[in-house]
Amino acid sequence: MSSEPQAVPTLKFVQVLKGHRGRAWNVSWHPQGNLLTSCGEDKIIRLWGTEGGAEGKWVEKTTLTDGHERTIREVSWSPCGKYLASSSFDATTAIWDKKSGEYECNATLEGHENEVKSVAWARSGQVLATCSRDKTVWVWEVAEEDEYECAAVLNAHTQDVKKVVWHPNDEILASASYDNTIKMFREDPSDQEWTCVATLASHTSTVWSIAFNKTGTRLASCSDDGTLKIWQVYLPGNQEGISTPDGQPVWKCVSTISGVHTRSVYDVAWCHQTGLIATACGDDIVRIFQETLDSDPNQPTFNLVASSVASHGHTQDVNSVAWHPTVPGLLASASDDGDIRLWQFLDSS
């Protein structure tokens, strides 16, 4: 008796977006999902949109060229979608808006001594963070229109800081560094001072990127050591009996995915709609991981369920992955090969 072949999850190639010269470093979706933004070695920010509605082909809509003198490492949209921040090897962060009808750089944040590697907005849109090769993390407050003030310079890391991300619900800032650690920061309400409240140490080499899940109860991290790690927060009084010194939440590594990536893992993205995790790797491959259904929450199991196929894949290191904010399973990736690629995760069900 013949049985139906079992469908397997796949990462379907959708489209390649060409335009960058040299490395494409980063991709970021507008909060509404109508624009995809990319940046790279060519010092140009490219904004891509669809022709003919959401299902249409993605094409280049505009380019932003006069904000930076060197490579642009990362782009990040404010939660309201009105502001775009870009961080550069020229040690500055530019803030762009469209008030005039065209995107223009109306503020430049200066202060870092070296390349700015990452920039991220807090959920409130009133605070943003930058980090640099100068080992510091800066917190900036939106003072008034086009005015940004440095609220804190955080010196907790001992090496180059690669990535900053904000907790999805609270004003907690996480940073990843060449010193192999992840740090968590928050503002002390008693004196408005930003302090390091947690150090996450388990990786054996540079932590390249981090990403929170939808609720902010877990964090994914990826590293030069070739692993993907899942961290979970335990609050004071937790039922598992995990000790929380000084009444501070404690982050524990609850899962390590190793032996899957063959080179450094440069980026990780946690889809807030599906729970899928995507990674960008130095072996040119985009991979998708999914938590197993019967997973123990304190020792979760994540399986590799799909990866990019060589015939449509990147030909050099993948530097960035980003899930679409409203279309489940739509993923963008950026690579040293200069291409931006779009993928659609198709489940087996």
Given for the second form:
Amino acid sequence: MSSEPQAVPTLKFVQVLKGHRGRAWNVSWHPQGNLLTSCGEDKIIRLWGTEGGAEGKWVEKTTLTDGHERTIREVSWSPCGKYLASSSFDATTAIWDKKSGEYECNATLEGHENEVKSVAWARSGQVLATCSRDKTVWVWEVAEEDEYECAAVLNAHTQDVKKVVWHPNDEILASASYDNTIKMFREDPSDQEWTCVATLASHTSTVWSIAFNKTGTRLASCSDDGTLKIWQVYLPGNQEGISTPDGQPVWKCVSTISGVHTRSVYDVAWCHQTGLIATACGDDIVRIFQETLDSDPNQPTFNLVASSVASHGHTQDVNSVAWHPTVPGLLASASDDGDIRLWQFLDSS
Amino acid sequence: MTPSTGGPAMENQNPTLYKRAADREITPAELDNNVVDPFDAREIFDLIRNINDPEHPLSLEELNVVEERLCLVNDQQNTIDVTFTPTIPHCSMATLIGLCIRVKLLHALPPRFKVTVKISPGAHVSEAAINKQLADKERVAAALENSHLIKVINECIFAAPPTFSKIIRN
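Moving from the form predicted alone, what structure would you give for the form predicted in complex with its partner chain?
Let us now look at the entire complex, which starts with that chain.
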């Protein structure tokens, strides 16, 4: 045995950002990483930035108020970083921009019958999706300046839809629901109709969140059933001989991580720089998973490599986790305790 | 409270009544501020026993919807599990009763506690669906922003507890 002390990966606490009154539901990074956005029960969107250069402390830069009459559930930046979409329990989605020099709400997307749970922009920035407790997923197209048109209302789920996420490269939309399934949608090139092309069934309770890996060949999902699942896509004619009826790609659950989370898992984030997976759990803990080096691609193994330390951790459910887009290992989390926390994953090397 | 006469027909017109528990005996240790006094089942029961039934002018205790033996507390692990028994297996008020219990405990307990409210196994035809809804904190949060619903819940929760009026008389 080596006399050197064994270095282990750790999740180092960096900073706590205080401001929200009541539950903080979501955190998201600006695509360039210079801003962090958070939202919650207090109906306020908070924008945080660093003071005095990249190494500085994160402080509140501005707040966006009066956009919504009820809880703001999620905030999502457009890929160009010029627009911010916020989804609310007031059944609307607001689009904010800074054209006038200040952030202002210049468009409101209406149509859902009740709470809007999630909003996400496609990579092109020309399409976005929203989902609601009304069981539907809506696809919106950017028509012109501050004009958005509903291109599709998708009724495939049988219950409350919790999360929408776009594929990182293709115009494929994934949604997760209280009906325990994940569904994938794309536009049929022959008739421009959006259709459900895959249903991913394996979770035994609500699927709270989903995240694609960098190439979009895998999807991670987390659930009220306490598990984290990894799904892999198999294209028609795949070497593994997985059958693809209808000539559509098939998503198979290739790994289930169970027995680690002790309560509902509310969010999952897959880092596109490092490949690390972070989860937000109802047991107050942020956990980091890493694929093992000898992992079989068709039966991958993921290990828990680090967890948030109790002494600096959240004191209530963790609702959201987000990896910084350019700084490897920098993670933000939001909790029922109202706090936003920043963490740095440090590898053993 | 909603009066029991004049409204729509009640689902369970003649519920069985149960005797209320005696007041909690206060021990000298509980009065001593130097003794750490963790939450116990009786304390949780005392918080919810006087919630009024949405239909009857009776407490959940008197209808045997809640019982001390069905309040499980682990103070160290911050968990509280309350199981409740609707008076009839197709009770349409079951979700509302569960919400009242959740809201009461949410208001009364420190936020460190993880509260689970469930229907006694086999006591309701929609047991799994109601349990799932009560466990979904996002749907509970949205429900509690509904001003009509929160009014109904508050009416059930803040009904004057009989023990309190007795203390005043004495």
